[in-house]
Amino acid sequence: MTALIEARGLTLAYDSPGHRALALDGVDLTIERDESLAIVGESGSGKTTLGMAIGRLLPGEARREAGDLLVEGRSVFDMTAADLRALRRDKLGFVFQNPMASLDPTMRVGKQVALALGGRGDVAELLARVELPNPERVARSFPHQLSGGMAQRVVVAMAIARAPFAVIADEPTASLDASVRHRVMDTLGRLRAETRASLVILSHDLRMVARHAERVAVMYAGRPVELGPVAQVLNEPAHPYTRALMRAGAGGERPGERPEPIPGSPTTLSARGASCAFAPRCAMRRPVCAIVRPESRSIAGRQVACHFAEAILAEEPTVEETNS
């Protein structure tokens, strides 16, 4: 059966004038129909080029170096214009970080849900289904006299108004508060269950991961390094950088704990590694680390890029054994 959804080996660069980044670097993922999946990694990992890659929404100095991405088995690189304009508007929803920025500031709501819509359903009870109060007065304001959750809530009534089969949510809660976050990803969830649409969700966040997705994809320098059952893969992480950002990721700590910051900075690649990226970050590198790329392979029920992880998965050592 074919994937909803597939990387092959797919490699992109950002090129402009005297600089060159690497954004993704040979990634195999595929999203099956009527799941949810999380791609998680610090900024410049490659979560976001590789979610907008799904409906070729990547800025002009995006070049594809190799590998494809398919959605139905057809190449996102391959369709013409119109074929994106139909795959966007009737197979895709997208939900972004700042719903004013999604909005149109100077066009009432109801018009905009409308024109999602196209003509499909009735504004007020899609607007209702997203759990809107009085979607009658929301349908007649303008953008700027919602709250920033209320508008969020419009972004996703206007993502899932034809009913696609996948919706991409990239950071749907950063510019939220923390008490309307959860309220907004349940409603989604909610949404994306009744509909069996696929979600894919591009976030830092991996508590809100935790709860709402089944799979999760763990991002570094433009590749997927642990990969696997969201459960299995957070509380038993495999690779070194998964490790890394639990501890780092703050509110799952214990009482007196701290969150761990990542030493160093995210590696930005302008070539294909030849090594492993996260070495230079790694408490438990090795030579081998700084020479060998390590390939993806399947270890305890999930896919990891690394050289060692199955005596991390077996034992977890101390900073100091590893550097011993």
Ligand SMILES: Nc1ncnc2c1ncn2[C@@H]1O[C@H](COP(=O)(O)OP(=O)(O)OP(=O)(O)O)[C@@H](O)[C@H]1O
Given for the second form:
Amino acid sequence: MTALIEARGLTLAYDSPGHRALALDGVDLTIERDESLAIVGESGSGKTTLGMAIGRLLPGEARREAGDLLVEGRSVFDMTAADLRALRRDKLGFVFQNPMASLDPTMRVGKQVALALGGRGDVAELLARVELPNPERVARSFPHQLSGGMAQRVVVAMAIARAPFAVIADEPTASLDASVRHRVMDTLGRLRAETRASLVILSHDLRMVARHAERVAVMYAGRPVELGPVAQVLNEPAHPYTRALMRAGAGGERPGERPEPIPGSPTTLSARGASCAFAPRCAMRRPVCAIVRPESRSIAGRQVACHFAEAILAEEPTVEETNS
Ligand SMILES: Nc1ncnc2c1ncn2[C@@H]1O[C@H](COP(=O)(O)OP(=O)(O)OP(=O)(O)O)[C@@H](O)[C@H]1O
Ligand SMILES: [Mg+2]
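Right, the form predicted alone is done; let's see the coordinates for the form predicted in complex with the named molecule.
First the chain shown before, then all remaining chains and molecules of the complex.
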């Protein structure tokens, strides 16, 4: 069966005078129906570019250099303007970091939700589905009268209004108080399961991902370096970058302690290199890493782009899950 969404060697650069950023460097990734996939990585790793490419919502300076992105088997780069409008309106739903930026400040919430529904459903019913208390009152409100968490629930309601087959959520909880983050994600997850849509979560928050996604793609410098089921990838990372990210955000810090950062800065390449992009920051690098770009390989139930994935897996003691 055709995958719902498939990136095949997708390579995309932003060109501006005097600057070039290779935002996606040969991304191979499949998103199935009825699954939740998280795309994680540091700032600049290409998460937003990949998420937006699904709806071909890319800025003018973005240039596809190679590869393709297929939705239900059709290239978004071959679609007509009318096809793209229909795709974005009826088949995809988007949730962004800042709900206030997604809502029109001058229009009552109910009217905005009604527009999203396009006459195909009841506003209060939809607001109740995203677990907003007192939906009628919310509908009469202007966005600024809502808390951040409530506003993000309205945005979620608008994103699912036309029963899309995929919801793309870009840092959906980053602007929310820690106390409501998981609850908003729980709602998104529940709606995903009910509607059997796919949920793509773009985030740098590994702990959030561990709880709310089934599969995870760890991006570095524009490509997934490790991709597989959350439990495998996060409990037993096979890529040094995943391992470093897990350590940095492990959550084992004592009060007042900062998580240990990964030494060095994240990289955005200007062109594909002959080396492993993570090598300059990698504690396990060997001479080969500076001269051979590791291809993605299938190992231990996941895809990994590291020359030494087997050795890393063998060396890492298996962390027994303590959820029993
Ligand atoms: N409109 C643009 N023009 C030029 N470069 C851009 C543009 N948008 C993104 N880039 C560059 O492309 C690379 C990938 O950016 P992208 O926003 O996809 O990363 P991200 O993983 O979403 O980062 P963040 O966590 O900061 O949101 C970065 O180097 C970024 O500077
Ligand atoms: Mg982003």
